[in-house]
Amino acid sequence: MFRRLFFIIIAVLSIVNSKAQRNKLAPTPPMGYMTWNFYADQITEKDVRTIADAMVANGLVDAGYNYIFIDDGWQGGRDKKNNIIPDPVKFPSGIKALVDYVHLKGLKLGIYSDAAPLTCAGYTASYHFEEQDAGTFAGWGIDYLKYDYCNAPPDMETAKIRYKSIADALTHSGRNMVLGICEWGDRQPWLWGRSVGGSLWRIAGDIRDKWSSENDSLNIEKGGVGIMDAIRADADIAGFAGDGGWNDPDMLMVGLYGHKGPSSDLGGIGCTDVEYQSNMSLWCLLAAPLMVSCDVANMNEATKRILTNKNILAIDQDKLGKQAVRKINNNGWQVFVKPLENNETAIGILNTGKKAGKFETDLATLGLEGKYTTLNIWNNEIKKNQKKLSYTVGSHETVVLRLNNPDMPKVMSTK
């Protein structure tokens, strides 16, 4: 009796400990490069090495981007022992050698699979092979798994079971691998993603290289998702992000400029640099994972400036781990307020209108009493003793401010 009870207690503690461990794998939103938008399913070993070299050379690694995420298309089927293998033409040296190369560059490597027999692009996936594939990924030295949901049943309960199955397999593999849940928000993963072992979860369909869709759908088959559509999906679920689990509005569009590929589908005609800067601003305010998807080997200065601004990145990576709350959403204005560690605050003022306009409000209206010093993240303008905000904001521009009240005690996060 007591022996059985002892083993039950040990098993329960093991489950609790594994969940706690998985929740620590992404203490801040992951940052890196996702291959899908630029390379689609034609990604190769040579491409990944080029990406790694470019991320070091152009300052992305120094700025904090430390992952390369290989998306769909790397698979070559299974061998005679049912081990998943890479495409021998695309990855002639194998994934282990590529992992070693990426690790030497100071980067981590992520890989892709799906909770069904086949992936979205029709390649070999991991359903019924969760433990075996997780062991293979661990043996290669993989650091992250993006787990898609194409060709799987539509109900929530099945999704929870399949994602927990792969999360448990990753835990049993003996290697710490972050799990990115990618079921497009259809089954409200923000409600259960953390409990099944995910560190981030997509909250809408695949994002396209455009400012906004022409309809109200967040499903990729019904018009695609633009930057503002992703914001619409993410803004109302702020309370579910933080403490090692993040709402994921999908990749950054910054620098794609209408590149022909997945991001150009369904009206993805490209954005202006102002809109790309807003893309970066809003993702950082919302504590979103930052997944660059443009041609990092040939970035122009505007793209590099947006992606490597240390002040905006600090807001995304703030250790307090809070997603901004949208305090105002009317008359063409959206205002986001994000608590930061050290009793500081970030504010984003977005002009969704077609013309420039002047925005004014008292800080008290946003829940901020007293006088503040404000730093404009994008032009470094500093204002002191501010009790109200007054800014002229261009069409589709987002002004981002970091506020400090010198009279408030400085309390650092204990995380």
Second form
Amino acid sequence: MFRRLFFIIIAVLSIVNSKAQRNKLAPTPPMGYMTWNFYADQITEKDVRTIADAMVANGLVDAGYNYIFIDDGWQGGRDKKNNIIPDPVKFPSGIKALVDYVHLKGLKLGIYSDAAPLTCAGYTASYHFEEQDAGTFAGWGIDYLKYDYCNAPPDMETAKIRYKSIADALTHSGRNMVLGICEWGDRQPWLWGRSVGGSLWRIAGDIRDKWSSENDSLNIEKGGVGIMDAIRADADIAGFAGDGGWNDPDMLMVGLYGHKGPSSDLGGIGCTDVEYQSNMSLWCLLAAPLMVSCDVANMNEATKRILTNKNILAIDQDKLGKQAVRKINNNGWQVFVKPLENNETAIGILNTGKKAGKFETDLATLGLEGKYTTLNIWNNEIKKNQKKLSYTVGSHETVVLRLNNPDMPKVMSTK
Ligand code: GLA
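Give me the form predicted in complex with alpha-D-galactopyranose (GLA) now, not the form predicted alone.
Starting with the chain above, the whole complex follows.
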């Protein structure tokens, strides 16, 4: 009797513990390079090595981008024992050798599968092979799994069951692997993503390399999701981010410049550098995962400057883990306020209009009493004793400020 009770207690404790551990796998939003937009399903091991080398050489690794996420197209079916295998032409040395290569460079490797027999691009996926595939990924030394939802039933309950079954399988494998949920926000994954074992969940359809669909209907997929459409989907669910679980508005468009591929579909003709800088600013304010997707081996100076700005990255990675709340959304202005640890605050002022304009407000109307020192993240301008904001902001530009109130006690978060 006591023996039975003992085993039940141990089993319950290990379930509680494994859940708690899954919630700790991504204490801040994951950062890295995702292969889909630039390589589509033609990604090869040679490309992954090139990406790893470039990320070290151009400072992305130093800036904190520590994952390479291999997206769809790596799979070569199953062997006679039903083990999932990589495409032998694209990955002749196998995934384990690639993992070893990127680990030596200070990077982690992510891989991709789907909660159905086939992935979105029609490759072998993990439904009914969850435990076996998780074991295979663990054996290779994989650190992250993006799990898509093409070819799976539409209802929320089935999605929860399928995501939980892969999350449990990852836990059973004994290796820490982050789970990225990718069902495009269709079943409100912010409500259940964390409880089934996910660390991030896509909140909208695939993002395209464009500013906006200019279509206010909620069917953002129809017009193609632009940067502003992803913001529209993300801004109202701020409260669900944090504590190891993140709203994911999809990859960064920065530096793609209309590159032909998945992100150029549905009007993805490219953005200006001002718009790419807003893309980065808004993703960081919204505590989004930062997944670079341009040609990292050939980045221009503007792209490098935007992606590696330490002050904007610190806002994304702030340990308090709060997503900015949109406090103002009218007359073409959107203002985001993100509490940071140590009693600091980040503010983003976005001009969605077609012309430059002046934005002014008292800080008190944003809930910030007292006088603040402000650091303008993109031009390093510092102002002291500020009670008001007054900035001229270009069309589609986002001014990002870091505010510090010298009179407030400095309290570090314990997370
Ligand atoms: C879906 C996902 C994309 C990408 C492709 C791969 O569309 O949303 O991010 O992973 O599948 O086929």
